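Consider the single chain below, provided in structure tokens and representing the form predicted on its own.
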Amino acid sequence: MSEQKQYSADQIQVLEGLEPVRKRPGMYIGSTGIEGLHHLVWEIVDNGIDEALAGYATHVHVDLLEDGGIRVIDDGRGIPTDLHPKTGKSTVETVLTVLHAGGKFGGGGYKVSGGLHGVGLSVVNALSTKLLVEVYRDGKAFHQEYRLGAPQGDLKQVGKAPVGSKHGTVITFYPDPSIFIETQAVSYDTIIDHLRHSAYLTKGIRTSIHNHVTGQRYSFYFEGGIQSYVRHLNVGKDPIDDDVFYVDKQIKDSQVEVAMQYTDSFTETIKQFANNVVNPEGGSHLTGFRTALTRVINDYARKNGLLKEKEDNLSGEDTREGLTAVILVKLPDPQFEGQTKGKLGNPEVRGYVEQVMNEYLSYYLEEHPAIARKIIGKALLSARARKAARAARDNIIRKGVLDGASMPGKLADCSSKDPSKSEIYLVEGDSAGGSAKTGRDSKTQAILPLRGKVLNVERARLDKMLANNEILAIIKAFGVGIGDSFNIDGLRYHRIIIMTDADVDGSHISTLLLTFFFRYMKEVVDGGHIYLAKPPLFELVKPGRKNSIFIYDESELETQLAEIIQKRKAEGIKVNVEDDRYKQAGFIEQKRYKGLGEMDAEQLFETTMNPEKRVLVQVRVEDTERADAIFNKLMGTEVELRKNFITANAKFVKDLDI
């Protein structure tokens, strides 16, 4: 009988209860790495936030316990404790053991919530070795324990609720190490960021955390809500006015809340949320906001003679230059695209946001003519710069400068045409560039030497960037274009490696390049294509000068020397020199490298470019908001912020080479 005919009913698995979650956890929390682990915390924290959105909770607290447990406390209504009519179990046990059981599918439990699938608590329970639930309702306290998702007895009343906690829910869980193999320890800083966002997005709620391991505590409360959030995002930038535009309006069964403020920056920062869930890919609320913003500003400019009759309308890009905005919509049935809720799909929300912005931003501009003129003046400058940049780009395109047929003259390209196998080294200086060209594997490794320090794009518009030879050479070599012509599909190298000297100047050049990539080629960064080369700091030279050992940092040097000395002693080799550790270890010289140019072509390849031996650090952006703030602080116009940063962190710098 063929295999096909043997396929029968007894080969079909039926997973019951929480078995599907333990069998395929990635389907429910995205991954079993650190991101998935944090997802468990968000599921419970966001339940407390939903209680706050419904008007019942005022405080959500997280405890990181010494025994590895994570406890989340909210002062909401408390999970109902009575028997559920469909399951015959307590409602607490139902929401902890039945997938898609919750108060977010209608029935009046929540008008709005961030929950989409209703699987939060049950998934956390399924992926924990132990979970404890305490519920306070009507002055009574209830308790139940679970192991690997299974109840260890019924829900029981255990006395009265603690003083001051007449209602609320406490969930304590211990992530299962057989699921979360990589780590079961959550990040204090990551949770702080989530709690900060939650407090910004929910006016009047307090969020807090206590790390019982380190004793650290933090608490957030923002009376201004998203207005405070906009001010936070603009720290280090120079607002064109201290005032923040803000509107909070109910339309039908939905709520539209917008806060915005313009700064002297050349980039826009817009954050959009639906029911407190961040939507990094935008959606209908962002579309409605952008459409209305462009229309209202152009209408005001025309009406008040700020745009001449023959002048073109300001583009959406012009009206958003330097804008920081937070858009928050609350609606009863959010339709998200994708499991990560990256994009809001509700078509009616676009109309709601447009309606609110058309009406209230028009009022705002009429009532604040000085601010209106500053906004439109900045947009007009942006329009002129955009036209200049387009002219410059068109000019260099006409000359073939961005044409793939003509690469930068100083680029030593690789012979491979397969981007996945090709890499380009951005090398500091012509000297090191020459060594890299000589020593490289020409089949897969391209070399682009950079002369001096590249332009700081944090303080420059696109027209100025296109006039900079180093930036232009990078754009051209990569093949992705720039600005509105950017296309990630054209990327010619899947590994872009920044290779600079191990000194202050080298670090500065790396930072300037990373600023450019973050601001104008973020898709390249997000795709994991950017790397930092790590050249050796030391060479321990052996007698005969063959088979030298290269060391990449101070701590590794000490470790290596100690191990070699110990091994020599164990082998009975007499060590007489007590004050020279490298001589004790049998070396004749210790070299300290300060520049790539100090190595010959063979050394540079073997230590820094050989795929089998080199050390590369991949550049990733885990928190875009924090990265934006750091680039603004270190590379922006606000000198005082930079000075404070240097003063605060100087004590952590060791062996500074100037």
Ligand code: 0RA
Contents of the next structure:
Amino acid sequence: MSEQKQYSADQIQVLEGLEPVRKRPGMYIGSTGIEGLHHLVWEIVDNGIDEALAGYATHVHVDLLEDGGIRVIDDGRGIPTDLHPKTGKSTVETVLTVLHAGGKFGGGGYKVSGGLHGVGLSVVNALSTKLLVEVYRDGKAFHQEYRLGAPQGDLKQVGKAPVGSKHGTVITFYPDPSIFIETQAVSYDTIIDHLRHSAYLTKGIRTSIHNHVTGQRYSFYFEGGIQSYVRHLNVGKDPIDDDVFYVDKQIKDSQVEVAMQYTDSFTETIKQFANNVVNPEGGSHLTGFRTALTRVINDYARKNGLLKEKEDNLSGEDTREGLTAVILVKLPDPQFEGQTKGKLGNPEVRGYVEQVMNEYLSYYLEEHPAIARKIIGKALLSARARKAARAARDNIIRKGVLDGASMPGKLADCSSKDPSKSEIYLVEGDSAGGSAKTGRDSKTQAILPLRGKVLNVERARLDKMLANNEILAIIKAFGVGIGDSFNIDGLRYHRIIIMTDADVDGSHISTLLLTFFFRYMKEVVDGGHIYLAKPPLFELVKPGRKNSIFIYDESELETQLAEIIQKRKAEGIKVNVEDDRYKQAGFIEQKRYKGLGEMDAEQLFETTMNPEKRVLVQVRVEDTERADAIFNKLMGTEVELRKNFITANAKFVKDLDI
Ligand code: 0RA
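What would you give as the form predicted together with the ligand, now that the form predicted on its own is on the page?
Next comes the full complex, and the chain you just saw is listed first.
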């Protein structure tokens, strides 16, 4: 601790003030993994976005520097440099060294940084080995440096603000490797996502990034704000009309902004935000939106004779089929509730959104009768389909088809009744299914062979799906039910393993199954129950086959061969360099596997199903929005998009880990 002796009394005070952050970083930034690291970036970026919301900044830029530093630049007012009355230090030093000092400023206006993720700039400072702050304000330039949160001298004026950037803030920080042990490198893609969202949600702002290590750059500016966001969410879908409904209204101290557009798909995509913070669990803004939507559409339909007197009202669900909407409210003091703080609490917001939607959506429908007719036609279809689906489901339930008692005929169940110990293999084709049944460990491994193509659920409604034998067999075997009757507690296997050939058809079937799970059994995916089996791509055959080596990866083949050849050379074994590589390595054959059917039961078990040796890829959906977009591309109606995606990612489709 000799280093600490060099600190002055002032610095020690700062260090003591920030000590709780360094002692329990998780309390402030959630984790010390990459997500915690990203929190530091969001803190500074969001302060810049706040400057834009307040009408001062137009641009927030991130530099990922070659020396591992992260620099965030904005052209806002610049952090105030004057003496802070309470601390006797500059305001710059105060916000960087006093916990929660950030919140005391601003008074009035909406704050992104004060919201759910707002931890204050001092937290960033406390968790950085080095932090440099530059402020441009009143035509002057200021500079100050910190180490582990402690200022190395006062804030100093270092000259004039450069022409063209008269005001703004530049913060460069170096995450402390003794805190962020796992990694000090942020994810370029994750930052891009944050910057893209910030640009969508803050009209008129430009956000950009420059990765100095790779030379990559990205820049976002969306003229239409959340209108552009809705269009982005609908890429790969067919909108019923090109126009996007949009409203932006101030009510009392809050602002309500809504954009929406219907597509001919069956899915509902509504994203709601409060002060740019996403609220995945919904809340008062979503409730207000839904109430108004159902009411306005029913009113219009009645008034215009689209809904007959004796017909029932359209349900909320019917009015939302195929809807893509973004709801953004801004309010002075957002309250986040729920398990993960993912729900907006403020009750007054419900009325605000309802009022805005009642007025402006009614007006919009009156102004756009052709669109109104399409929306209502779609909702009527949905109502009819829902009735048909209910009838189909009731029929199936009546027949007991979905009951646990009647398992699908093709299922070879395992003997264990403990879901946590049981797994089910969904196997492409009857022949591989047969091998899997013979080779399996029947105590814990169930096998369900799937024949032919599984229905593309992205383009089918529930009633059609329930008529598909493969889908029905899956629902029955899992024991979770479907639709309104879905219940995760019934899940009979905690590991669901998709096993298909390593070719295009196999990838297609995997994707269709994943789409089905993602759309209709999201909880099963979220619970981490879905896996992809990874059959070997190559076998390096030894005489007698006993000691064959199986290779699961294209790239692994060459490294393995090189290693073995090296070893043989070291052992003095003569290697003929004219021979094929596998012969040099002492194998008699290099076999390439295209399908599961090429392996016998024992091989299939040993290479792909044996829990001791197999390779499984767990399917995790970390970014729902990206997953949604990928499924739209893969399964939607736009053939071009699908082609592009598959060509660009053909190699990865097998490992789809979104
Ligand atoms: C305190 C008060 C004000 C602005 C800021 C801090 C501020 C912080 C950051 C962090 C990155 N960029 C920033 N820009 C501004 C209010 C400013 C005033 O009243 O003049």
